[in-house]
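Here you get one chain, nothing else, as structure tokens; it is the form predicted alone.
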Amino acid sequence: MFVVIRDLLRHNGDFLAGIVLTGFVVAMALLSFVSPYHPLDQFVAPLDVPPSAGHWFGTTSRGQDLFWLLAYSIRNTLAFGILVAIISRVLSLSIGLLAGYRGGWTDRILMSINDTFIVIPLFPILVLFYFVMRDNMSWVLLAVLTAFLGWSYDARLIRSVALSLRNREFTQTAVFAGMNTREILAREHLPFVLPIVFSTTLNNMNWSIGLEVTLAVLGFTDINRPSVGGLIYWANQHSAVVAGIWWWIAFPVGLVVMLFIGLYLLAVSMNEYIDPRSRLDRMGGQGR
């Protein structure tokens, strides 16, 4: 993995721009570490102030520093994506390579529930899910629903990887060799997934912190965890663009979609590199 991230910094600027923009928002995020005010206070700096050298980014009406509210915000939100991820990843993974070597009814089987999965109308679950959990609604909770709801796209695109990979020369060695179902599938099928993995992960945190941002912008989260949808909802309560304070928007919008950019723009070059003629016109025709 190391050595595609090196070939890629080198030959590809649009891996550099994705990690220029996503290393940003991850700063702006680990600022919130030093951060001077806890994020739930309230009226510990003036109200409506524009963005100036005393308030980076202003104030909100409801007397916050949005620079600091917004570096946990940003925090918070990446979490959340991250710990979707990681779990959709999880599960992809598993049935992907299983239905993918084992092959049969073993697939059938992991294929019928991936396609169900993948028909589920996610949002009105989700909405639904809220309603059902208000009072104990947290988000950890919905990022292990929104993982469980996610990962039939990517689960599909890995099993196909492992279709081709059973029936190769390193398989039936590994099969003669004694090696189980786990280890063949960790030892041998999961280095050619890897690159894979990392594509899809990068999207599949587009699409869950997006998810989340959306819900939020419409109160279906817990609105009390500082998000940067939860801070677009806040904005809104308060009129803040009836009202002019067009920075407490702003920044929160500004800052999710140069995050958006830079997931996006990473998992692009990832795809590219998987693609060999993409690869080879990076590179100068030159192959490794």
Partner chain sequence: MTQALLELATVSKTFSRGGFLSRERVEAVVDVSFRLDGDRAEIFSIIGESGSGKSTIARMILALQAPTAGHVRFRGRDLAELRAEDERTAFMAAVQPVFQNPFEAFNPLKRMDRYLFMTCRRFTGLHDEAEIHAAADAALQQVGLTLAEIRGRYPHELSGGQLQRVAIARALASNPSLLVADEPVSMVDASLRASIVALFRKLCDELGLSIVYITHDLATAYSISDRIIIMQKGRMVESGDARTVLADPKHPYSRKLKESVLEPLAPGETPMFAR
Contents of the next structure:
Amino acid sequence: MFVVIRDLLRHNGDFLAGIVLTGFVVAMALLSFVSPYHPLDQFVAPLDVPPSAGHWFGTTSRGQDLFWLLAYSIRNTLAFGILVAIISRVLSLSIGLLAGYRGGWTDRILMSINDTFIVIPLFPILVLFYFVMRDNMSWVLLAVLTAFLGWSYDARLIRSVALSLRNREFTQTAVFAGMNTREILAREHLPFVLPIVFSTTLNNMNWSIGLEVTLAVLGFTDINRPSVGGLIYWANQHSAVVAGIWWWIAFPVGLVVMLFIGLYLLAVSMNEYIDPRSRLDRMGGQGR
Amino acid sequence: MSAVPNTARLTTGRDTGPVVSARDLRAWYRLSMFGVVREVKAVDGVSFEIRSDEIYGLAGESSSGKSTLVKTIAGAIRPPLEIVGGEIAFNFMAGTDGLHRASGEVAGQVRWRHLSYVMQGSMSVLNPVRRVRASFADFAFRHMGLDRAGFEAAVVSHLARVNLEASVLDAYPHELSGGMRQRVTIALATICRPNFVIADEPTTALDVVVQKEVLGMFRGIQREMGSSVLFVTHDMGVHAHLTDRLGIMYAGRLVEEARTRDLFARPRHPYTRHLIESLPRIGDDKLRRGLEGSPPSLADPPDGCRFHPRCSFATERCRREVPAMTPVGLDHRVACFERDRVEASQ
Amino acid sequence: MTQALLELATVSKTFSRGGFLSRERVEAVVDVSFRLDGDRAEIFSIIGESGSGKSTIARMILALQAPTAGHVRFRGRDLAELRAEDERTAFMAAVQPVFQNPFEAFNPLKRMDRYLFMTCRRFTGLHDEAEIHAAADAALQQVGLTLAEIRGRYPHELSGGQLQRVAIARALASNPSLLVADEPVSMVDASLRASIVALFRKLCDELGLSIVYITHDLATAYSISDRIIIMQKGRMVESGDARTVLADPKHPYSRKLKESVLEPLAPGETPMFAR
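Could I have the structure of this protein in the form predicted in complex with its partner chain, to go alongside the form predicted alone above?
Full assembly next; the chain just shown is listed first.
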């Protein structure tokens, strides 16, 4: 694994750029742990100060230092993305592998559930939930909900791989070595789909973070919990653009775009590593 | 031989002399895995000739390099495969050095008109979503110099040679059985009366009954056209009944070559001898013994004779020196220092 | 009559393909019956070409597929009645498969010794690591290998012939009484094939292991089988003692099959497709 990462860094520009961008965003999130301010404190800094030596990213109209607030916000946003990714990976892996391996009725039932989730319009559902739950809508609940809406595409992908694995002879060898279904899925088939899981995780994070930012910007989340979308929501509430406080919008947008591009580049370069054909193309190109 | 590919002269190729000759051909796979170069010497110093109007057989097991040799001769060189050295000459393409160095124009003129292929998977030639007629038109129409009606008539009469009716032209490949498909590809490969046909495991996927039919037709067409054929298969039974001369490959090198009948009657290389002796026969109750060990990795082949680690005749010299192909009789060459001892022990 | 080890009683298998409206029925196996004695080990060959139903029979014997009609019985017990977990385990310990493609027989991402240890642990009741290793080593020695050679190695490090030996050793590790080998040498190089075929004969003679050998290759079937059946399009067309049947086949299809076999030339023979 270490060797793979080293080689990717050395030979793949996309991967390097992805690591740098994502690394920057993650570093920013980690800085929140040493913040001099509490994220919910307001009017602790002068209002509407443009970026300066004292306040690197300026301050907001609510008297918050934008740099440190953004650090908290991106941390929360990342945590949301990671939680969604973990829950939805568990779902798509277990359902995809089981459907592919068992086939028959199990497959048909699981895949009709899967297809139902694929066609459900998720944005209205999330908004509806917000109106139903109102003050009880915590970020964890939102993450669980998003995860339940976000596993289906990848489950289909994993199922298609599992279907082909089922028909390979080593699966029969495992059966006749006395392994049960759980062992076959976890030990024999999981290693084949893990690379797919890695790259879809990054895409899934991009998707869920995008969703959360959108919901937050529109005010459909817990607006008191700092998040990148929430920051933009408050900036809009204070007509930051009209008032010329551009940094209140520009820095959150810039940071989240960096995260999107970084994760996207990582996903693309991982994909290239996973798919040996595109790797061979690259090497053939070097060899000539 | 000077390489002047663009002024290549296309001759009729019906003159005497070898149709194809390869000299000290070396084709390696050069894989660069993130900076570390790995060489796989799949074809390493192979020389042979294919004469006019003969079926030359090439036998070898997995990782013997025979499929790489076929690719090299067919000019299908794509990275990571490279021709590292040696020459290939075709008598119908005077003045050029192998298809891989010919210009696209010359290669286009030569392919199918003078040189064609029959592969194991017929689907690689027949377009699965178009009728068989379309495949004939794609491959052969421009080479035949006939009008539509004349071309159709030529195709139908050629199909009759492989016992196929004109109706297969309207079929899609998946509607035909495996044997019929392989007969269609043979008809397709031979309709332009090429000087040279490469047949790569053409009957390996077929059942024995169908294989016998297809091989019979293949020989029939070859006899009629007088084409030269390079027939590659790992199946020694097929070689015994079909090919005129036979070359045995082991670990990237040719180790023995002779008229097929002589090779089966008096093999001089221990590997050839083993290949023949290990084949079970109906009616022969003797239980066969397999060969110890495994074929060497072509990325790291043993020094000297590449067969020496598995050879019961191996001496110190075999471990150090590479035996050259040496004539031992009429049309019989063998690459073995201990060939006399091998023969004496039979 | 002693109890049969394996008995197929008028077994048929029909597959249906296609959608809801246009279902196509394919008769893969039709009315096949044979039995293997319990007190005498033998190599029983099922010969047929592609589409003859021979692999479907293998899958039914291994209880991977249920027959549409008829019964497959192992030691008198109908395989369709094997439901309980411990019954299935006992069955799998007694009937083990060897597959066609040795390069696919083991997970390419995993070490091969796992499968040997797993088979020993699950089916022989051994728990002690040292005992399991000894059992795996014993199984490997039956096929001419040792645990030291295989320990920690991945499938791509071995040749096809070696892999097939390990696959056979894995099957032997549960001390089975029946081995079902479906085209076990068709993807093994000719120079290594003979020794694997000879290994089956040795296992049958020395361990008293009955083997169902499924093949399209008449010559190897002749060289090791005690009895054979010849299948055509799902039906048994001829059966009997291997030597007798193959020396002088009676059914037209069997004759055609035998005539089509291309064998190396004996001195004085003429090639079939000579110039």
